[in-house]
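Shown here is one chain on its own, the form predicted on its own, set out as structure tokens.
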Amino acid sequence: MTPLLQIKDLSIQFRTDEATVNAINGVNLTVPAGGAVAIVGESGSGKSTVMMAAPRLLPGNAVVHGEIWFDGRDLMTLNEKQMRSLRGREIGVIFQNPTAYLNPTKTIGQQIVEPLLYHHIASAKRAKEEAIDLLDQVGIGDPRGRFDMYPFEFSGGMLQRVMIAMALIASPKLLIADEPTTALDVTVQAEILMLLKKLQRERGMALVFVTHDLAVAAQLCDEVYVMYGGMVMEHLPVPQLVRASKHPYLRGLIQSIPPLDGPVEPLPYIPGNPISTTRPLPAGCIFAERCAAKMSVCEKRPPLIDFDQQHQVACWLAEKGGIA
């Protein structure tokens, strides 16, 4: 597939009084047109830093180092008018707590036809049509009387719907997910998953699916990029999720999911705690440090690895054929 977004070599550090995080260091990631890929990691490794910054979304304390290319456009050349004319129109959004980037003020109707009119992509009369229509393809029951509704009449897996609509409302061509299902609950929950695979597929877009849940990934995407210490740790298709992982972090990962059946018993965990990223950064392996496959080479940075295309590692290990 071509890419539709390619991120090539991202550093991102973020620049306090008190001191300079370390978010990102080196990432490459593709995403093919149509394609639904998966950043997985703990909560601090980067996987929501990367992708804010390709929307250019980040904080202005970021200092941003790489370059990243949106449908052969060098996002970071473009000035902030242009940027606005991508956001919303050919790139789509939809945050963690909706709650948060909802206007309370604004009812849902305004709220979510606000792209169109901004980009004068339809009439306000064309406008409530389309996102009326909308609202129903994402499961809001009667959604032209919740259309005049505000963010207060809501449920939270409602919300998410609405951010959904929000998000989709102009047909991009890529959707960020950043974590959109960790406040609801498991039911509502894989109703989000459902609709947000159904309508990847229905309209051809690209997604990218930010998670904590490796497990969820594999569900809704075809690839994942798994992140550990705001880099790239390994790279591969989900259907080689378990049996061709080779990076002891991943392999960690994996070996903590629950089973769904089977005696309850202690599940494997990975010792230690993620890695400072206020401090410099190590001259070996960034994982080391917690890993139980720790060698001598490992105080060089590892390489990274190509199996194949689609298949990459940054482990010494790998050299070996992985860790078991």
Ligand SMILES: Nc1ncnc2c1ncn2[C@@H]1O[C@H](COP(=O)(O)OP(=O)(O)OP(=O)(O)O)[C@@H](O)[C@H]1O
The other form holds:
Amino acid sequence: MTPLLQIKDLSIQFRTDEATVNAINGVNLTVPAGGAVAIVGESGSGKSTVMMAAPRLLPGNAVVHGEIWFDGRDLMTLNEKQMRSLRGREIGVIFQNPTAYLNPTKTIGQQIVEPLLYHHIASAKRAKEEAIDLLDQVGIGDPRGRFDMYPFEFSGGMLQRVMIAMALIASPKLLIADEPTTALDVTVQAEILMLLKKLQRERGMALVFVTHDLAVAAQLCDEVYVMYGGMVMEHLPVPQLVRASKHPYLRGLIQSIPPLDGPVEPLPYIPGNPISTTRPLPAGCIFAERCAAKMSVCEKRPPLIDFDQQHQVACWLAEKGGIA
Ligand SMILES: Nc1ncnc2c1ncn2[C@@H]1O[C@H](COP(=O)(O)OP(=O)(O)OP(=O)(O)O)[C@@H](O)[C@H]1O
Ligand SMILES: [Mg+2]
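Please move on to the form predicted together with the ligand, as the form predicted on its own is already shown.
Following is the full complex, with the preceding chain placed first.
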């Protein structure tokens, strides 16, 4: 498939009064048109930072280097006006906490109608019907009745559905969902995930799903990028995840998924703390200090080794065929 989004050698630092945070350190990432890609990693691994760089939604203290190509354009070279139009029309974004992005003083209907009009997607006459149709598509029951309600009258799951509707307003080619279900209980989470999958398939839209939950990533997506310390540790197709993954960090994440049918036993977990990105990164492998399979060669930083076009691993073990 042709890449819709291509991130090349991306590095991002945050400058604060106390320190410089090396949040992203040379990331390459490709999202095919119509594909579903998961970005997985522990808290602080740089998942949100890397994905918010594409729609340029990073805070002002971020310093970005590298290339971000979207549908044939280098986004790093677009001006703010061009970016604003692209964000509204071509890249939709869903965040973790919908209440932070919805206006509590406006009805749900108003908040969908306004962007429909702003982006000239619907005429003033048609906008209400379009908005009701969108609410219906994201599974809001009685969308006509709920059109005039305020955000406080909606449950968390319904608000997340509204956020999805808002992100879909202009039929974007790419939808970025940053941990959209972590604040919801598991049954609502499952419904929202199914909705995202359905919409992605029906609309032929590409989806980037950011999550710390590998099991959810595997359910929803075709391929996974596993991040650690602002770098990609491994990238591979979901069907190969269990059988072919090589990186000890990813193997650890896989082993920490509780089996549904097994006895309740303590699960293996990855010991140690995530690497600090406020200090200069070690010269060697950034995962080495937590790695049970550490070797002397790990004092040298492993390159991203290509297994094949769809599978890359940043680990010296990969040269030997992976860990036992
Ligand atoms: N505005 C900021 N200023 C300074 N540092 C920041 C800023 N935003 C993020 N960081 C730092 O950048 C690193 C990557 O953060 P990021 O939010 O991308 O991680 P994440 O993988 O999305 O984590 P989480 O799962 O907690 O959302 C972290 O060390 C974080 O503290
Ligand atoms: Mg995040």
